[in-house]
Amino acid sequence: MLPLRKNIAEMTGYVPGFQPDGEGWIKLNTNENPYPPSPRVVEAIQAELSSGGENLRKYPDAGSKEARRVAAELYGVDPSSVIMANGSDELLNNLIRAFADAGDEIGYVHPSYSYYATLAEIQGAKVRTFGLTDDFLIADFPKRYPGKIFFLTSPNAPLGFGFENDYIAELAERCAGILVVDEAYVDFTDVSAMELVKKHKNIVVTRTFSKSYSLAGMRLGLAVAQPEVIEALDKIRDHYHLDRLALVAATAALQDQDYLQSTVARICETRDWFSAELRKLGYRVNPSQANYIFAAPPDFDGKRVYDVLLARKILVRYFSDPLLQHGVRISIGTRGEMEKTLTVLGEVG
């Protein structure tokens, strides 16, 4: 018998969205961007490889200095308030490692990103979840939340709504520990908590490059927080956690905001059109500020819709959670992909 820690032996690992083999699939289950990354990203990677691989034999910049500098300039903060990461999941993991001992409490909204629970289990931390009111506020949140960390996904995954900054600031005041605002989908809306980092010492904002920047394959993320928080995260991350290609890709992506805005606008336009068309079919569609929608069919049988689409090689995300099983989460693809999806849904009801 291997001497595994008891909580690791007993836990259930996080299950990511299904990755299909073969061709012909319309993949709308993992909120990937349907458009390629900025051409400047491809150029930067090709330039890094132009030496015939000579650069690859050397370690990358352990401090990600150039990428941090560019991000800091974009967000109007000092580079000491920025850290780059191997996906935003690395940040979520290291924030728990830095702030929560085994037995300490972390909290989050349910439903939201289920990986928070997995990371808490790994650390041996306790979990406390909070539901939502009908107007998408946190139900029964205490005047003073004593947990070490509270994770707030905004826009919420999988429901798609975002929290207003006044409300986030109020939550920060009520948190004894840190408030992590997980902004994985924030580029698809016009409200960000980034400005609150300067005013509230316990707010951390995390971002990913996987969605709006079309770099899910590069595993990139960043966080903006007070320098003391960044210093702590720097202590516990892997020393060479980003490779050379990822670093140049991140820097180039951040520098091409025009391309970002153009692709985001296309996705949002398709999202709003698709939502309206689904409502015509009798679907209940949550208003979304992200690159996906959560939609419930007239019979509130999300598994039926998932199975019908799967049979036509269209992948969406179904959750068996009782709070979510009435619908499906559908990532926004190209206009053509969404037209095909709509056609199938129109045929089967």
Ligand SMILES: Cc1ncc(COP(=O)(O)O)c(C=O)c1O
Second form
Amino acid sequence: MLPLRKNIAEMTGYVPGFQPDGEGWIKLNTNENPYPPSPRVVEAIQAELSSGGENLRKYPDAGSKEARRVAAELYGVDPSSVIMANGSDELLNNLIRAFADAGDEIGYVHPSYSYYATLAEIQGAKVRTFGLTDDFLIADFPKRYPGKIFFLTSPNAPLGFGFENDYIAELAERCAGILVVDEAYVDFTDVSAMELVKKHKNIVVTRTFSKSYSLAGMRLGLAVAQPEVIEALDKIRDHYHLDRLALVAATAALQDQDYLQSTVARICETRDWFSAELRKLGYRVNPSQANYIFAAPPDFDGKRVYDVLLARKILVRYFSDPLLQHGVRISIGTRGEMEKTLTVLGEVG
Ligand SMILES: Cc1ncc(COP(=O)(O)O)c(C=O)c1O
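Given the form predicted alone, corresponding form predicted together with the named molecule:
In what comes next, the whole complex appears, and the chain from above leads the way.
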């Protein structure tokens, strides 16, 4: 027997969305962007690789200074309020390591991103989940939530709705610890909690480059919070957590907001069209502020829809969770991919 910590020996580990081998798949299961990243990102990576990759010999900038500067300018905050990361998952992990000791409690909304629970398990922290009311508020959230961290996914994954800023500000007041607003999908909507960071010492906003910026393969994220929080996160991260290619990619992506807006607009247009068409087939489709929809077929059998699409090499996400098994989460691909998906669903109901 390995001398593992008890909680590591007992845990199962997170199972990420399936990445199929081979050609011919329509991949609508992990909320990737169907469009390539900005050409400026590709140029920046190529420039970094010029002279036979000479730059790769040297360590990258441990402080991600240029990327932080550009992000800070974009969000109207001081660079001391920004940290870059190796995917937003790295931030979620380090927030738990920084704020929750073994035995402490963290909380989140169920359904949302279950990776929070896996990270808490690794740390030996306890997890408390809260359900949703019919109008998408948190059910039974206490006047004073004593947990060390509360994770709020906004827009919610997989349901697609976002929380209003007044409500988020109120939650921050009620949290004794940190309120992490996980804005992985926020570029697909207009409401962001970023402004709240200036007024609330305990709000941390996390973002990813994996969805709206089409950079899931580079592993990039960032967080905005008051400098004290950023200092703590800086202390515990790996010093060279971002490689040279990721750093130049992050900077170039943030600098090309026009490209971001154009691909986001295409995805939102396809999402709204696809949602309307599915409703015509009798599906219940949650209004979505993200790059996916949660859709329930007329017989409320999500597994059947998943299997039917899988047989045609169309991958969507099915969750066996009792709250979600009546539907599937479908990432929004290109208009052509969604037309093919709709044709199959039209044939099989
Ligand atoms: C709600 C949410 N937060 C965070 C992440 C992780 O993103 P990243 O690729 O930046 O680690 C995901 C990825 O699917 C997500 O859905």
